[in-house]
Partner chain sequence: MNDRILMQLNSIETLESIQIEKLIKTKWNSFASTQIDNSDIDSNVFRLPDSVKAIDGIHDLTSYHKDKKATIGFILNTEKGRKIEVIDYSDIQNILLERTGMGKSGETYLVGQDFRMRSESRFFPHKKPYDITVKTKGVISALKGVNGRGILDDYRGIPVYSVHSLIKISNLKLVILSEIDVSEVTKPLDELKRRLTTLTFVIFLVAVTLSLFLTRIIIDPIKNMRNSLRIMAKGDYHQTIEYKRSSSEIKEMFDALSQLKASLQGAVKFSEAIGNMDLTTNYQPNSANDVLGKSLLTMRDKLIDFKHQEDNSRTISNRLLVNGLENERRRLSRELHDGVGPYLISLKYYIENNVENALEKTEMKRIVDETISEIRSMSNALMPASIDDFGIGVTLTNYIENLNRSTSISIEYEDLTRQENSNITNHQAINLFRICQELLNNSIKHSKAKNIRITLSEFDEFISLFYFDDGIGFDINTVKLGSGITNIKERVDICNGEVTINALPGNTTFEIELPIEL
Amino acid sequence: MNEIRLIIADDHDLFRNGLVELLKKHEDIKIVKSVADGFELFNLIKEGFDADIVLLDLTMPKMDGFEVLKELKNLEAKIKPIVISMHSAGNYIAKCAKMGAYGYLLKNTDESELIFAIRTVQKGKKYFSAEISEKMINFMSAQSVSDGVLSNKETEVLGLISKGFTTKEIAAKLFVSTRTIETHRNSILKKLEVKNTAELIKKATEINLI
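Please render the chain's structure by itself; use the form predicted alone.
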């Protein structure tokens, strides 16, 4: 029996410990480490820690799941990421697939699907359930409609607004003045025909811009 060496990366102790208890019942799966954020995970990888698969949460402090996927891809690391998240929106799923995720599971998935996904990915295949695939395809279909609405810079600013950054913080991140960010922000509001940030986030989500 080939042993599957697995790391769990999730900042919620209760969920992480629950996964450990669930997975250790399966003889072919060995949990070699569990970590609370992407920063800890990358410290392990840089130290040459050997694992086949990482079960990866998206929302983590210090270094989130998207940043982990990006770095794993840049490093061409052998460890295969399976995202396990509470986010069921198609944009999250499509983004993860594009960034190299081998699978995407929701946190309410059952044990049998989790084990099946792990064993499938271990064989070098990808696992996206029919439900997850449909959400991703629906998003990608809608994406083609909303493409080109905003400029690249406006899209970048919108992404930072959606993450809760202030105008001053966005200006610092993009190395421009706050006035420039305000100009982009007003342009975005005008193009999307909304009046404030709450309406902006709602509209941008609806048309899959974030």
Contents of the next structure:
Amino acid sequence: MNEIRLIIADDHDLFRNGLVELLKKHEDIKIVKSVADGFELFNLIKEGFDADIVLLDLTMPKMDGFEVLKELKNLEAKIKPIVISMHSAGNYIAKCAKMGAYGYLLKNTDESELIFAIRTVQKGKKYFSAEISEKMINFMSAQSVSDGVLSNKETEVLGLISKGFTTKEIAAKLFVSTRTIETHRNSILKKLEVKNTAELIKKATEINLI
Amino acid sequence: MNDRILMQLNSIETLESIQIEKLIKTKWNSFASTQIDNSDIDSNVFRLPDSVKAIDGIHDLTSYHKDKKATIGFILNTEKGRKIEVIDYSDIQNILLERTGMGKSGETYLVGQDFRMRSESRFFPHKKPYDITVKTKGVISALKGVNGRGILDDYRGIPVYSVHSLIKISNLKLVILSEIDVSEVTKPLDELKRRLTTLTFVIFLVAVTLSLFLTRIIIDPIKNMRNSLRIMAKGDYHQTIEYKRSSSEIKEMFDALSQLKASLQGAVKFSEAIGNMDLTTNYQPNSANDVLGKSLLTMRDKLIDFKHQEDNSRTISNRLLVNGLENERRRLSRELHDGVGPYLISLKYYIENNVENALEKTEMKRIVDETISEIRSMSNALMPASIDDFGIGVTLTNYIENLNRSTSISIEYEDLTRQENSNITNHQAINLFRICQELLNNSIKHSKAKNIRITLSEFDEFISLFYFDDGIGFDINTVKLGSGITNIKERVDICNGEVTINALPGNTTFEIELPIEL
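Could you present the same protein in the form predicted together with its partner chain, rather than the form predicted alone shown above?
Expanding to the full complex; the earlier chain stays at the top.
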């Protein structure tokens, strides 16, 4: 049975010790090193220290978890990071996932889940619990990412302009101030390089924006 | 005037004396030429002494008449004998009765050498002429052969204009006098005088009354003005005295006074406004020489400067205070999140490793988990670490997502901030977060809203936070809500932003704009 070589990167001694104690019980997992920050971790990696997984805390002095993730990606290191953090917000999870984390665990995760996550990642799979995934997806769906010339909001405003609504009506519909709509309208005119509403509608129709 | 009257009297007297002389002479001539011997006259009536009879000529025979009736008689002694005749005296009397131009009191009369009247008196028609003694200055001087005129006393003792001369024919010597009462002549004059006096008096009265009236017209307004000036001197510029503007000069004076008052009132009002720190008030100096107005304006400008400085320093100190507070919160939040949190997790691991009893273990782990979750939300409420790591847009997304789990109100949040290269400063981000916390708190606690919509937009020039709820609204002037609104305004203020609040039932909105600080 292959031994899973594990590094713990966290600035809290007590936490590290607790984690070590917890994982000791599991014979397939071997904690080969524990470090207090990202800087120490990288020294090990640069020295060619061999490990399969790093349990990575995000909030650390000198070099935090995000930087570590970034560097690991840059170095194309074979060590697989599992983020273990106090932060439960979707944006942290999404960012970590984006940056190449193999898993995201909350620090108060139960032992069984922790072990399951380590084993899953060891097999080359990613592990995000149902709860974590939900948070991540919720966050990402709230983000309005636009791929067009106009932002989502601007497209929406343009649609309402073309339907003949006044600035005030649009503002009331979209729950923003009239000045916000004015500003959106101006930036739409600017982005589509037109001077007035009539031209705007024409151009928008031409390029199938509305 | 006396001369004119005397001349007239003179001509009347001359005329009459000529008439009388002519009459007597005519009669004498006819007497002398008649041959009829009528030597005797009625001896019962006359008692002519012989001595008189012996003298030829014309005689005044009055004194010889038994009844002393005025009589002129002719006596002529010729060889044929003596002729005596008495002429009809009524002819003479008729001449004398001619009183044209003599008025009411004028008369011409004859006086004999014995100073007794020879013609009927106008004033005593029932008295016999002979019984009236006329020994006046005129008669005396006439008898002396001096014709004269002048104002003298007549036989009644009344002053008269008198002209007198002597008619002397043969033995006849009569004084003829034409007289008129001075009183009658001067009567119109007196009348005139009296009228003039009355008129003078009336004019005098009118003048006095008029001058009093005019004085009142002029003095009263001046008195009013004096009173007005006195009141103004005491500093009261609000008195209103109604003036009767009677003349243009006084009207001009009053206009000038009311202009002065208006200008002082303006200055006083202005200084009152300044006193109340109402520095938006303006004042138009009355002229280039309006030193008071100018110095008030200078004062206001100074005050505005001071106020700006005060406002600035207050904003700065507020900002410092808020920054300090937020830093403290941040520190505490980190402490909880990164300090206390891991200890609790360690505790959990300890429990996991060392507690044998499965039931106890589960229970203890549950309690620790709950504590960790509590710590996490406390830390988030104090200061989400997300603000520093991800910015305000994402932080609000998380915050509202969490909130949506714990409240029945539907909260929709739209994040239109820039994901990369956002220009929202950390300072603005924290204040925006606090404002949203406050607004959400107010809505959830007080508004009875069912829906809340929040949009945070970032533009090149400004950041816009639009907040809407469909709750019951509030009265912006009386609302207290634990000074929530005040806090919001203060935070907008220290970010140099502006807030527009529209709190209607079913449609309460907050429009907050902060400038992009580059």
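Note that the coordinates shown come from a computational prediction; the quantities given were computed from them, not determined experimentally. Under this definition, the rigid core comprises the largest set of C-alpha atoms superposing within 1.5 Å between the forms. Numbering follows the first chain given and starts at 1.
Chemist: Relative to the superposed rigid core, does the CA atom of Asp13 travel 2 Å or more between these two forms?
Modeler: No, Asp13 moves less than 2 Å.
Chemist: Establish whether a shift of 2 Å or more occurs at the C-alpha of Ala171 between these two forms, with the two forms superposed on the rigid core.
Modeler: For Ala171, whose C-alpha is compared between these two forms after core superposition, the shift is 2 Å or more.
Chemist: So, superposing on the core, is the move of Glu40 at the CA at least 2 angstroms between these two forms?
Modeler: No, Glu40 moves less than 2 Å.
Chemist: In Å, how far apart are the CA positions of Lys190 between these two forms with the rigid core superposed?
Modeler: Reported C-alpha shift between these two forms: 19.9 Å at Lys190.
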